[in-house]
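Next up: just one chain, as structure tokens, the form predicted on its own.
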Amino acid sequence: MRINKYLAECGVASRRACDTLIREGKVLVNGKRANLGDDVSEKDMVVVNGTEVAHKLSHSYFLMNKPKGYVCTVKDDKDRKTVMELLPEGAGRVYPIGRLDYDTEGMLLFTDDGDLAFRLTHPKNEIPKTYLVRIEGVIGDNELNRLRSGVELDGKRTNKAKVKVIETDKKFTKLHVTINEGKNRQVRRMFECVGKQVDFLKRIRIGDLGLGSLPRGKVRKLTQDEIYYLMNL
């Protein structure tokens, strides 16, 4: 395996950043300075900045643009379609990180890496997630400020949210909403608290990682740089 890929899979840095470490002479293989293009194996001793690194087991990471009408479970007792049906053959035993509602579409990650799944879903990490929201009618400054300041759900006030109107007319309003927690149906319920009905909801970003041009219902593998970004989010 090429040295930069090996280091990236060890969680040292992205491949590009690993190339820089190699050029700077900060990587040793079996006591000798590594060069770009070197191959290494599990039998080699690899040291970065004086610390030995160990190769991790290989994991799989996928990004899906989830369509409406699918549930985020492996099996559904109501016999509804599940997101697992959209994964490509050979994806392995990967599972969705978090959930999107049946009627919500957009960005959904899959992996068999339990550490990353825990990192992205544990409330203490407050990972920001951004949604495209469409509501009926218009929304006033008072309602926007309530959403930004936090509303009460299940007897507890939600964290502050970023809410930005991006398009509006008398019939509908589109907004970008960023939250850093994941209560059940949170975005829809937040708008219900201010008397507004959400008729379209799509997750478009986790942190700064977005869907890009991935078509609805399609899946792709995450790049090494994207994996590294999520691991350090």
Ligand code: URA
Second form
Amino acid sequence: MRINKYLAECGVASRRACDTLIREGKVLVNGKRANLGDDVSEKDMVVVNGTEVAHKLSHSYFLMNKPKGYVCTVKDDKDRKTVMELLPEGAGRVYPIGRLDYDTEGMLLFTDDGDLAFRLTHPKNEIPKTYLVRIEGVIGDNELNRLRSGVELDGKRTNKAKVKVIETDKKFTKLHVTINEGKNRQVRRMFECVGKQVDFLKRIRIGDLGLGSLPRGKVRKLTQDEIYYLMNL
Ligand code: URA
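After the form predicted on its own, can we look at the form predicted together with uracil (URA)?
Below is the entire complex, every chain and molecule, led by the chain shown above.
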């Protein structure tokens, strides 16, 4: 594989930025200065700025539009359907990064890259996740501001949230809610705190990476740019 593509896939930088590193002589392959256009494989020792590049090529990364009615575990003790059943054959030993409730749908990532999964789920990294939320009836400014500034869950205040009404009539209100934590059933419980019941919940974005038009229940591979983006989030 071309060295710039290899470096980008290993999460070093974008392909173009890798070209610059190569031109500047900051990349060594098996101890020798690399040139643009060189080919490398996982057997080669590739060093960038004095640090050996971790091989990531053997990892897999998928994006699923999870339907409601599936649990995010590998095996369910109540014998409910699991998201693993929706993965394509040959997906390998991937597992979901984080969880969505049984009744929640939307964007769910899968990988066998433990480093990335750890980074994306570690609370200290505060990765923003955006949800489409539907509640019955209308919601007032007071409730919206309470959601935005944080409500008390499990004896602790939630972080600030972005909350935006996108559609409302007397029957339903739809909102976009962005939180950077992942407490159990957090969005549903935040709305319960302000006296509102969530009747539809869908994750539509992780960072700036969107679910797009992937149909419900379908899975696709992440592109190299998307993998690179997540590795640097
Ligand atoms: N918040 C929830 O309430 N449920 C989810 O599945 C994700 C976030």
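Just so it is clear, the structure is predicted and the values come from calculations on it, not from any experiment. Superpose the two forms; the largest set of C-alphas matching within 1.5 Å is the rigid core. Residue numbers count along the first chain shown, from 1.
The Cα position of N184 differs by less than 2 Å between the two forms after fitting on the rigid core. Put the two forms on the same core and the Cα of K68 is off by less than 2 Å between the two forms.
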